[in-house]
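The chain below stands alone, shown as structure tokens; this is the form predicted alone.
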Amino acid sequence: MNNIYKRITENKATGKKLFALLIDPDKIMMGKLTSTIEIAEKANVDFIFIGGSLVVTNKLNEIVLHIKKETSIPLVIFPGNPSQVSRYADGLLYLSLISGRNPDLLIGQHVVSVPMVRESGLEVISTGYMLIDGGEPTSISYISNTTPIPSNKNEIAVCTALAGEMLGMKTIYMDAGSGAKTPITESMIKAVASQIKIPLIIGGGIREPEKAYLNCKAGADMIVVGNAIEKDNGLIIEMASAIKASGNVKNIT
């Protein structure tokens, strides 16, 4: 059953904006995880994404099980490599780095991961992943060995997103990367949102609730926040309020 993707598309159709809390297993402390999930529950967070560029702790299953014990919020794996799969989660963003030219991240790692993914029974959501320049090198740009799309090249972002859609991707995820100095511009979000029909996910460098709100107004269907919340999980409620306040705002054309 495709319950996660169905929920995303149904909310897109009605103009409701979604909020995903990103948890990096390498950065979250188990003691802090419980309080973070409690706040996420109060804020009515729509999804919890879990993953990172490295995930060196080897505690992915442990963290996933802990989260599942604490909440019924759908848990989606946001993998940085083929080993980041847990059958205890609810879904998996099957990322293809369509903005880069590294064949390993376009299809190579997917071939390696297929047996594990298929056996997991997770809902698989094929996602065209686009890395956008966030003003300084990020972990994902280094690990992926790819050049991000320049932040002022809206036309490249639009054509890349359209190519992903035409290739059959179910969602487009534009990311400035964890800890990005500058987030993706509303201009680029608006340009892409006005051209594609599939859901648009935006993440990276979003530190202020106002920025999350403006991204939604520009056409984002889902906002993902991680790094800012790692420093202050009290931002979860503020971010959620801003995203929900964007209300039934249709993509601006």
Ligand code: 1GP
Contents of the next structure:
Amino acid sequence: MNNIYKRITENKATGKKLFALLIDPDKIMMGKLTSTIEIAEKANVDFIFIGGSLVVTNKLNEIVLHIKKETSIPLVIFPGNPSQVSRYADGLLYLSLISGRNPDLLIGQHVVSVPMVRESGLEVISTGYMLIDGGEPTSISYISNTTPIPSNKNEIAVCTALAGEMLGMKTIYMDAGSGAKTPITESMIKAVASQIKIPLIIGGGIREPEKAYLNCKAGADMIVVGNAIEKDNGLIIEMASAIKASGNVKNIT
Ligand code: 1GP
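Next up, can you give the form predicted together with ligand 1GP of this protein, since the form predicted alone came first?
Now the complete complex, all chains and molecules, led by this one.
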């Protein structure tokens, strides 16, 4: 079954923008999870991503099963490391950290994780993952031991994304890191979106629905929000309507 990627590309083709809610297993409280899912259902959230750069909890399967029991929104693993695989989810963003020069995160950990991934039966979505400087060091830049792309170096971002596309990756995920002080600029999103053909996912430090809207108008195909929603899950509705409102218009203005 390859429904997740199909859905992403079909929506991209029609100009409809997608919203993924990110749940960090380390931060989510089980009590709050149910209400968050209820709101996500009401808001017609397209995907739930689950993962984090650290993940110290050993409750990934438990949380995945809990979410699957309460909603049919497709659940996609956004792994911080190869141990973050749960066969109870629907898909896996198979991330290669193409902005960095850490061979382990470009290919090494993938080799190690293949038996687990293959056995899981998850839909695997090859993703060129690009960290963009978000104004201060984030957990992901520390843990990955890589330098993010400077926030004003659009040309480096474009060439990195194009290299990922030419290598056959199915999507590009540009991330300023969870809780980033400064989210990725619209100028960089526009530069990258105008050059690549594969879907573009944007996340990291998006707190305002207006910013999500502008990112979509700049060419993002999917917006990922985690931190801001952990603080206030009521924001899901506003984020969803801003993202939906930006769709079905020409992306690149
Ligand atoms: C982080 O892109 C995601 O990897 C989401 O970031 O938690 O800051 O929304 P936030």
